[in-house]
Partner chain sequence: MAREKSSKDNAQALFHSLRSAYAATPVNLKIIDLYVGFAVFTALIQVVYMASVGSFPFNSFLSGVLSCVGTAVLAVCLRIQVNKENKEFKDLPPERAFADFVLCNLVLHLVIMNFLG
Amino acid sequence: MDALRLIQYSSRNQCVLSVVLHILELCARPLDIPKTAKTSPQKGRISLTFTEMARSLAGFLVLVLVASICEGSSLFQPISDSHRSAALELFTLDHGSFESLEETYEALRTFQILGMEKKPDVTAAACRFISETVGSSSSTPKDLFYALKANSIAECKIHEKASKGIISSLNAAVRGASSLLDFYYSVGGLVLIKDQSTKADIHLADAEGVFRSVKALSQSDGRWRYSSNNPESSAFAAGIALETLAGIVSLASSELDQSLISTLKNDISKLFDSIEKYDDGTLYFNDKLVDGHEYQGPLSTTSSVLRGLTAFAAVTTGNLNLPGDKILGLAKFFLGIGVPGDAKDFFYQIDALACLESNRVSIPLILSLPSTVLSLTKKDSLKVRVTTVFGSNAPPLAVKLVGAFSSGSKDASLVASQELKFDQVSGLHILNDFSKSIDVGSYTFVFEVVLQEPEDEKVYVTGSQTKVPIFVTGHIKIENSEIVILDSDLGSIESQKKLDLAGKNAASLSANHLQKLRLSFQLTTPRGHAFKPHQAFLKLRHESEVEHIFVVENSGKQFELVLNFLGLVEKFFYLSGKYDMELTVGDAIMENSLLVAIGHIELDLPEAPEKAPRPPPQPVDPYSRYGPKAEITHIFRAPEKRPPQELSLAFLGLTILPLLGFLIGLLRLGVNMRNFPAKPVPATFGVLFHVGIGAVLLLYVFFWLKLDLFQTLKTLGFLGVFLVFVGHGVLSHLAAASAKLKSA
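Any chance of seeing just this one chain in the form predicted on its own?
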């Protein structure tokens, strides 16, 4: 599978794929060991840092969480309420309406197919949009096409005069069409107005000639070109062509040459010969990326082909001779996508499924399971539902479980073929009792759907057999759990503690480097078979937070781990003291997976040699840098002693004296306003000059009270430029006036 297909497959089966990948990964290796882990010479003993161990535990927990999230999922599910909620989020209004008639139609069509009662009320805005388009003489066939498409749902009133104008315009467009899209919009518009108008008798004058013109763009592989000038063909264009030809057939005044219809049916068969396939049986059409402007993805291309196929089948007689499995594969493709995040893709999906829900080719029936995880402990029943793609009831049928195989095994089926019992109230096919051969584990169940009425086989398609992955979980019985300290030489038991791994434990042990520790327990499935979990390991954590991980090996039902401390002193970094013990036993199908503290052990290890390895530095929490900092204690210098208040006031008076002297000097000089300009422009300059002087004085006050030196100098610079400009104007006027007086 190439990169593009892998991305598409993952997007369609994200939940199931995640579970499969995690299970495969854990099956391949019993413990997720980082490359930086240090392995002891003794088999199965690993020393990990705290971070590495956390990473391993996180991987296991992710598996359990993903499995629980996917519990309600099955291979393919019909359309549900999640699609209705997504429709409201994707099709959002812009100021009470949609941006274009095309988007308006797609939203209205989606709401109509999903049968949504709570939806945006856009009828009034849509009718205004439609009326403007059909009433405009400059509207293109594409505009008219989408206006009529939207009107087929909005049911707005179109005046008879406007209808005649549309018919005339579209007929002219058909006669002048030179490309596939020209035919598509013009012929499609005529079909729409014929369906919406009861009075109009619309027929193509030369339907057979138009049919041949469109057919001339077809290729030998069933694909179509957009125009005779474009050598590249596509399956998306084939869908458009089929829909166009279906419209031509419906607009023909007489029956067309049947050889043309037969040839077109052969083209459809050739087109379906080029269909592409995923490993899970889903089928789709895809185009090569030739022209970025015309390229359509698998979703839009497959939707186009389905829309054209069902439109053509609706206007012709006879069978198209398409295998039902291919129609079922197309249905699985659209259902496997999930809920697209784009409004355009969402419309393509819903519109294609609507074509599959009701057509003259084949109506696919989808087998789905409410849950693919069954519990032996809870005695869950196997429940199967068979519906159409939109969840409608299927005709009378029987569902058989023809086989159950252990995942990855090629052995014979674990169960005999049996029919599930149908519950008319819930509409489910149910199997209550499992075979004794079905124990906890992952299986592949094979189902077969058989229609009871021969007539239904001509309408519906069920496929041959459907394989569904099933996970059977259960409560694993844990017995004979004990932890023992052994003498290293004789193997005699120094101390022994029984453990209750399902409850609380507080075992307190002590040992030296000449002794051994043995941990043992048994795991049994609900059917009494030996059970081997994906993860089983013991963790010892020293007081200094240094951790060591040891895998617990098994032999049949018995799990046992023996630690020879004499061979582990170097791996333990010669650290004596208290070690907390924690046992982890877990599996995706083990309902009682455990992560339990079983007590502690006091180890007395020899002193570390001079060149012994040191314990690794413990990881630092990266979020600790954002925590509270240490408190800083600081004593500020005592303020200097200020002078007496009277002295300060005396100096303030001395500062004001020059200003008083300035005012007295002005009075003695006889300052007056006799030379103030009388003309408007010079007078304005004079007023602004004096205001500027006042602003400078006010700036000094603010400098004293609030502003710093830099702010004051910046403001003074602007005021200085202003004063130079207005002052120059005033002085120029005074100089001119003085020159006139002297000359007089």
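Rigid core (definition): largest C-alpha set, two forms, superposition within 1.5 Å. As the structure is a prediction and not an experimental result, all values here were calculated from the model. Residue numbers count along the first chain shown, from 1. Compared with the form predicted in complex with its partner chain:
In the core-superposed comparison between these two forms, the C-alpha atom of residue 643 has shifted by at least 2 angstroms. A movement of the C-alpha atom of residue 629 reaching 2 angstroms or beyond is seen between these two forms when the two forms are aligned on their rigid core. With the core held fixed, the Cα of residue 424 is displaced between these two forms by less than 2 Å.
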Second form
Amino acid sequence: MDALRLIQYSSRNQCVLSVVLHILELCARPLDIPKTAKTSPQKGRISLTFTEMARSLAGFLVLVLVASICEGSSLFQPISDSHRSAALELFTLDHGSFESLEETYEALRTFQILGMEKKPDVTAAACRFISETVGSSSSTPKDLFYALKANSIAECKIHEKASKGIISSLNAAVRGASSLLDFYYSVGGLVLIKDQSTKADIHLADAEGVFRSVKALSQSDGRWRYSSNNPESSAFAAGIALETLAGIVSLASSELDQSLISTLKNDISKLFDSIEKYDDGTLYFNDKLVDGHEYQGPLSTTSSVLRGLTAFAAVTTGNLNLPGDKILGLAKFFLGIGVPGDAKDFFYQIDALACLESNRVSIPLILSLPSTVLSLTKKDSLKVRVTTVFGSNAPPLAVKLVGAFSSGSKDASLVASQELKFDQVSGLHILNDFSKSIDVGSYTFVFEVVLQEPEDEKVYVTGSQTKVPIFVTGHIKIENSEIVILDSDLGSIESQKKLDLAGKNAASLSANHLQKLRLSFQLTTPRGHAFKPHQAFLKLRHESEVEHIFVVENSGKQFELVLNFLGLVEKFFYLSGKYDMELTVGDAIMENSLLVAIGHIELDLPEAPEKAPRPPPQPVDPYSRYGPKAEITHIFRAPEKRPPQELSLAFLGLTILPLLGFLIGLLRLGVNMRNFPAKPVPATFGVLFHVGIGAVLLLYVFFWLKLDLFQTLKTLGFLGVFLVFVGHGVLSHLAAASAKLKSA
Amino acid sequence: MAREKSSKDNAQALFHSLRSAYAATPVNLKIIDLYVGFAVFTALIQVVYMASVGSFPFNSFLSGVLSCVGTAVLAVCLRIQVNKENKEFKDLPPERAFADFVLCNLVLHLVIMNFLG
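Hand over the structure of the form predicted in complex with its partner chain; the form predicted on its own is what we had up.
After this comes the whole thing, all chains and molecules, with the earlier chain placed first.
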């Protein structure tokens, strides 16, 4: 629901925008380069003088004052065709029918209020739904209520038998009702069927008793509770209760006790005491957010209260004594929403405005302008329209322009109080020649509406004074524009070119760092006053796309910019060459804002010293920065140079040679196997020992060829244990034999 | 000139005495010496090969050379322990020393085979 607040605030954005523009203007001041040579040539520092700072502070104080004037100046437009086209888009059939009877009713009612042609398939779908609900005996009072509500618009036929059944079930519901919503649906249903069926004698049996039971749920602050068990009260429930009570009064067979009605009027005044207010003068009802499910936002709450109020006012005599300003504030609340995006919000808005359009309390009249921007060149006249919320004609009245105040000052009104002429044909109040004393600028016009028939004052409410922000635009004269190159020391003019800022220019100048450039022109409003636009810039762009922007200062009507190149050499990054010159003069109220290329200037600047700052890198095209980069071809490590295979094989042969040498040497030494044990057991051990060693060496060969370490270690474990056994056996035998020999 | 002749004679005489002394060593020690010589020779040939073609699979070169040098060292240890004239190892039976030699060789060659790549 906070989105609604944003939408409402958008109606005052014109005021906010002007305030923001003024702030920006004041902030732009630090960019200025002082005209005098206060900048030291070496450093080129820009310093704000004390007077300039004081000026900007004073400007800021004026802003605060302007903001206070801005309060309350906003424009509300009555319902227009944009609402009708939005309604067609929002209320669409989902698979040929609406989700529920409630939605069916909302769609039909919206189309009816806006005066749109009911689509035939909508009516057909609605009739199907209605007859289904009405015929079924298991329909709850809520279903019957919405079915009858939809039927009051769709006008489908209901059978006599069905309507008899409805009446009896609703009467039973009234007798058995305990909560507010039970009463609402049953009483409301009876009211509707009374209008729709041929039988005219539907009455509430014990009207006063029902009235009191509903009244019992009220609270002292004007709100209502939903049931006696639930302590939470809301204004939404109050609206429902008022509608129910209005229904009871209309169904009562005899006059109800007047004291009951007057206490109810007191409750209504108390309820209106709890009304809440926005800054722009709109009023609304809102409930505290207690439970997410039960919470109804300000829109539905205010809509419900209005419905209840107008229903009650319709059935009672006498005045409700509500101040008309409150009704006007409620009307502004609904109009300030604009076009809601949700079907339910749309219905609430349109239904509430329909209640305001014709009711017995007071009918609000809205002052609106077809256009708030007036052009002096086109000699626009000020047009004002006063209508009801739906744009229907108002009673005879006169619109007076009480005053026109300039947005930036608190001076007296610029125009005298005068009445606008009413044009019967168009329905507009027009003022033609107000513009003699009004110059271009932004203003706040104050209007007052005066009803011509005194009886109308009881029926309609117009509000006191309406403040409307108006923009007056016009053609600004640009004169005496010229660009001059001066000698820095002597001030003598080297070259001078007159510019025609309205047409094409191609001035071609050249300067070096010892000279100055002076650009000057005059701006005059249509009425001959001085004019300070929002934007007055000169842009110098180098060939390498480096840009420099300077603000053109003014004193009165004369605008002048002096660029002393001696002080700007470092700012320009010592870039010599051709600079394109472009002048921008613009404002919201200037009809001929311009952005023109003046020409070129060839600047000759000295060479950059070692430590000079480089120009900033120009923004890279984002597509190229984030686009695909150059492909990298990976260079794999070149394989090592291997020796030729023959050489390797030759050396392999050479390696075998020492082994052969060893074997030959063994033979020469005369090795023998005499020490090999003779007995069978040690002999086998010996054999197995050699076999085991051979097996281990074979395992190592396999390890090198294909096995991995774990497999090798596993096998080696087994072989090692075996080898230890047999080795121990044979070696211990040999040791014993040699010991025996030694001892012997 | 006389001095040169005498030095040559001295060298020859030294060489002869060494040869005769060596002939007196027991046969098993000579076998071990032969084994050591064989191992060192193989290592030398591998170094010459590496010097000529470059040390590309350096791990292979290292494991080859280390295998030879390692087994030579173990053989020298065996010779020390088996030599009867060595009083330090008088109580150590030579079979025991041989068993150690075999075991250490097997472990050395396991590591070598792993490093060979």
